[in-house]
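A single chain, nothing else alongside it, follows as structure tokens in the form predicted alone.
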Amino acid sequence: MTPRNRGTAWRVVRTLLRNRLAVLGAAIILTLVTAGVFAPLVAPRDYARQSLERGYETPSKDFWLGTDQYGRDVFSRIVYGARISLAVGFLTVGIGLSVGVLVGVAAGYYGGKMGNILMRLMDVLLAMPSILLSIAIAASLGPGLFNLMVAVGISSVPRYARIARGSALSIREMEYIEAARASGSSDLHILTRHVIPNCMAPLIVQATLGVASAILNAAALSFIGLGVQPPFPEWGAMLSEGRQFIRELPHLTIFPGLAIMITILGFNFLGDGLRDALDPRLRN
């Protein structure tokens, strides 16, 4: 890392430590990693252990966040819910920002009929809600863990294309890589080396923000079964197994609920601090 490099990314974190929003966003992502990694050391006991004789239990000192109708722990589910959660959050958000950059930095950096024909195809998935495009790929596919980051990831594509190309788009015309190409490199070293890697500040922040949506996508398909299959715990999933009970035992449908929302204003949060600490307008 060259000293300027070094210097920038300390600014960066300099700007993140003064937003307190921001902050405690990290805090909260470090807080749900964290549970998960060590999950089976943070939750008291194990997710798919079933008590029949203590189902429908209300929150107790025995059982910090009641029972379900197995009997099983909604705490050590949710803890252990944090790892399938936070892996689909991430893995789709791979997923989409990996084939997105492809496809709009070749759209951005060599434009004429391929690229037009490349983002017309990314308007027509962006046409389509994200959900629908996510319930229409992941009913192809089949339930699944699986099938369902490759639906998500899929339906975020347009996103990370459409940034990745207006970015391309700007540095291809600056006088650097104009350098590049009389000094004799080739186009792969050149979107390697110069293109790609001036287009990530932007794309950082949208797959920050990314995780977030991934997280509420992948709970909503789990909620109506094309997701995550049982015995697995996921929050989505744990939402759809308590609305039956929602009038009677509500803690079954709130805890996940708030891990959701907890988890999803964590990502929006560290998101918005890392906007304001890369975009050059919001530095002062």
Second form
Amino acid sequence: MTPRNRGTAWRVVRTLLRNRLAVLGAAIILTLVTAGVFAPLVAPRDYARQSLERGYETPSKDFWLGTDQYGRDVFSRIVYGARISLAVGFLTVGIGLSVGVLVGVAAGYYGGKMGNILMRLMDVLLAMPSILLSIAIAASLGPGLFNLMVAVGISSVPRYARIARGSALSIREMEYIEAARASGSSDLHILTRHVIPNCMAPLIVQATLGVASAILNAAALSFIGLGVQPPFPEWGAMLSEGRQFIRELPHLTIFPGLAIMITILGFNFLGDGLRDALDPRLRN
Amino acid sequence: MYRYALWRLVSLVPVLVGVAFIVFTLLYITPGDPARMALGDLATDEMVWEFREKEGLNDPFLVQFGRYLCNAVTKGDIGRSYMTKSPVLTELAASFPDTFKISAFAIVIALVLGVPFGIVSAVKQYSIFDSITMLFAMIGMSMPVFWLGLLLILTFSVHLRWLPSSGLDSFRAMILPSVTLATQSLAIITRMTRSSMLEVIRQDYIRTARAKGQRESVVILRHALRNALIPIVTVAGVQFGILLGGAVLTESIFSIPGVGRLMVSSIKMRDYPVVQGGVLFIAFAATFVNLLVDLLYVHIDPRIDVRQ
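Instead of the form predicted alone shown above, give the structure for the form predicted together with its partner chain, please.
Okay, now the whole complex, with that chain kicking things off.
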């Protein structure tokens, strides 16, 4: 990291720390990540352990968030569910971001017919509401955690590709790119050392907000039976299972939904804060 | 203007062909033999082979796509349901009015509440009203639509017994699904209106209007809002498209027989032509709405020259 980059990073961190909502968002995410990583220590019971004689219990001292129809501890399942939801969120964004950056940077840096074709393909993907595209892909690939991540990841590619292309278009005209070319650097070197790193600021913001929408889309797919399958405690799937008992046991619906909402809220707070810190012109 | 509308309509063709290509490819790569699915497990290999030949399923991929596209354009045929054997388009056309009804009502709710909230938030920037509105907008954006729907059912149908929890046969029945569907768009439109208004009310011409002694309401509504409207209309158009797609979950929760519920039940029965047809249908509808929004720009802002 050059001294100039270090200075920029510090400025971003300082601005972030002054933004109370962004700090709250970061704290929520940190708590969830900690709970997910140390789930066996945090959760009082195993997420799949059934005790049928203690099924259908409302929240109590023994079971803080109650039990489901199989007597499984809802709190433990939500804690373990953080692992799945966060993994889905981060890996999905990883897929969307890496493919999107490759497509966008190639289209922006090289331009020409190939760039045009790539971006028209992105326009086509953007023409479909992302949840619908995820449903179509997941329906084709079949249910399952990996397919879920691929489906949600692919549907997010166009958003990253557009941002990356926009940045790459302006960066390729910069003098330092011309200097790199003049000094004999290869395209691969220019792309990986100069273009992609300089595209990252808006992409980081989009990725943070993207984790939120990925978790939301993944939960929605699980809710309609296209995502994670039982007995894995994905929050959307838990909501879907609890739905049939909504009249008698509303806690089976309320707590997994609350977990989803708090997680999304955390990423949205942090994403907004990052956007303000990285681009103060967008503060309003 | 008409020439511009026609040109925009024509320029949609490649996008729609692209959407059809993606949808068809997804259907093509779906595991399982469509012939076997259509005929059932009891069909003999000869019957399956005959079906594949008759339906052209043994042809190369591009030939099949060409035929699919040709049938879609000339006959409106986008396949048949494996379960009911009836044309997918007929099933979609029967369920689309319900989807459109709740989506249209939802966007009206989002606009009627979101625009005024956004305006007041911008005018009273950093006030308590602004902070509370922005906090609620953030919560609205973060709330899973399927969870909100269930909470509304729990509160207004199960506990208070004020509103029905399913169907769409009366105005009262439309309230819960439309509010559920509207929440996220309401949050986004409120935020967009606020930020768009904040950009505009700092402009010199707004200061000039105030200096001329015009009433604040006139300054805000006639001078500021009108100029802030383009991004708001853009977002509203995009949101309407998203609502048509997002209705998948809402319809499933409130048992509304729309395109979304048809798709969800088709997913469960692995009736893929209906799923893919539904995606195609809603993508077409969303693209068409975006075209209408583009055409609306010219009316909102006369400075936009369509000849360019």
